[in-house]
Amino acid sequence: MKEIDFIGSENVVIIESPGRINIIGEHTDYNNGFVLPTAIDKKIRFKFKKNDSLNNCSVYSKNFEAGFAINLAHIEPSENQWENYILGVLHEIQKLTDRVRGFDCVLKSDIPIGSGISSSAALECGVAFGLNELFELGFSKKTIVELSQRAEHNFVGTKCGIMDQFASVMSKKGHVILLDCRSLEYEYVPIKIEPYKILLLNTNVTHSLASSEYNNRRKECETGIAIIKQKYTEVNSLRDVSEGMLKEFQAFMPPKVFDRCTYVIEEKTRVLKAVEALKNNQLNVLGDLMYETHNGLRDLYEVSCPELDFLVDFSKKYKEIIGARMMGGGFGGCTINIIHSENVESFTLDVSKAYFDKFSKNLTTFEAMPSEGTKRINN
């Protein structure tokens, strides 16, 4: 498919939908725990316009230099994974309204794919937000978040929690979101970390295991819940389980299931401690908690990889870095580092050389600024 030409077109809806970081609270969202994410200044930009047809749609990605056609009357999963995020959103929208008609969409992203900053949620939420604006569907932001999550469950096959979509849509500039993934209650927490900055180190290792292993971790947590629930019938998720309660069942659980549950329960506590550290400007406490989270993800949840572990260990050599951990689903992607602003350039050079010497891979680095969520940028 050729690139869609919007030059001179009127009534074009332009949307920006961001990737996200998560300061702390990894793999807790689908366990009804707490997370601490925010959108960042890496985004997908979409242009939408109606094409006056009933069912014919076209979507073109400038990054892939490829596009595809959609018939709204026959939406089925595609063999091309990136298309399924869009098709899934359309499928979910059609369950809620029959007001979507033919449209054209062009998108371009500066979010590094596979880096663990959720380009997939940005894609889903940007499409949902854009169609909501284009066809005046009247969806709330919460509805956009929830249908985008269902799209990933039902069309992509990743049983993700709600954090990524929530952060992509609901974020507020200069803040992180303390999100209760059980009730969806949330609080905006100012993130004032000057003179430090947030630096992401992208391993450029692809998530070849991430989707299947992500679903496996979810099943292991559910196995633990089922065992505990035999005695404590009120338990519906690991959110309801204390460390003491879990230890009662250690002898009845496979060791890996016990480890998975232990990590999630400990991480629940770390997130709440991290919020208090931010509110009290105790950045060193926040940094220590991030390192603890990485240890748990590496040793108990087993979703790290040698490249991520190397980068976190390397960061510990620098007093100018107060915290680091792997971020995202795991098996690749980024580490998130809180580093003094004066040392970003020198550390980036050092770690890039060390990483290449160790793995013969190039490291990609970029700063991340907490930013506003998905929005329309024209009227």
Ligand code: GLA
Contents of the next structure:
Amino acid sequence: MKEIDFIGSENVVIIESPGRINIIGEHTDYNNGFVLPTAIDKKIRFKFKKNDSLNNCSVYSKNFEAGFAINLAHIEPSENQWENYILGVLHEIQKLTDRVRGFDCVLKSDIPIGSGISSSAALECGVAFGLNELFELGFSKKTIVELSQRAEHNFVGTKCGIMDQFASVMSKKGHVILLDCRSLEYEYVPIKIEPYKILLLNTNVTHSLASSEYNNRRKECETGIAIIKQKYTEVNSLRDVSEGMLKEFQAFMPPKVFDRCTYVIEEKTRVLKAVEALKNNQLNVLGDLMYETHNGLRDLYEVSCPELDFLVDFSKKYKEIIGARMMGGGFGGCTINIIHSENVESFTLDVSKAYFDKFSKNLTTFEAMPSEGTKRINN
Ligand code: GLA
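After the form predicted on its own, can we look at the form predicted in complex with this ligand?
In what comes next, the whole complex appears, and the chain from above leads the way.
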């Protein structure tokens, strides 16, 4: 399919939908715990217009230099995974309204794919947000977040939590969101960490295992809950379980399940400690908690990989870096580092060289700025 022409078109809707980082609180969202994410200044830009047909739509990605046609009367999963993020959103929208008609969409992204900063949520939420504007569907931001998450469950097959979509849509510039994933109550916490900066190191390892192993981790947590529930019937998620309660069941659980649950319960507490540290400007405390999270993800939750571990160990040698850890679902993607601004350049050179020497792979590095969530940028 050729690129769609928007020149001279009227009533074009232009949307920007960002990727996200997460300071701390990994694999806690689907366990009803807390997370601390924010959108960043990497985003997908979309243009949408109606095309006056009833059912015929086309979507074109400038990154892939490829597009595909959609018949709104027959939305089915595609063999091309990136198309499923869009088809899944349409499928979920159609369950809520019959007001969507034929449209054309072009998109261009500067979010590295598979790097753990959730290009997928940016894609889902951007499509949902854009169609909401184009056809005046009247969806709230919360509806956009939730239908985008369901799209990923039902069409992509990853049983993700709500963090990525929530961060992509709801973020506020210069803040992180303390989100309670059980109630969806949230608080914007200013992130004032000068003279420190947030530096992402992208392993460029694409996480092919990620989706299947992600779903397995979710199941392992459910197995743990089912065992605990035999005695504590009021328990519905690991949010309701203390370390003491979990210990009672150690002998009755497969060791891996016990480890997964231990990690989640510890991480739940770490997020709350990290928020306090951030509010009180105790950045060293925050940094130590990030390193602890990495250890838990590596040893107990087992979602890290040698490249991520290498980068975190390397960061530990620099006193100018106060905290680092793998970020997102795992098995590749980025580490997040809190680093003194004066050292960004020299550290980037050192770590890139060391990484190449060790793995014969290039490292990509970039600073992340806490930014605004999905928005329309024209009227
Ligand atoms: C992925 C999922 C999120 C969350 C993280 C791990 O990014 O989409 O819902 O579970 O992994 O914290």
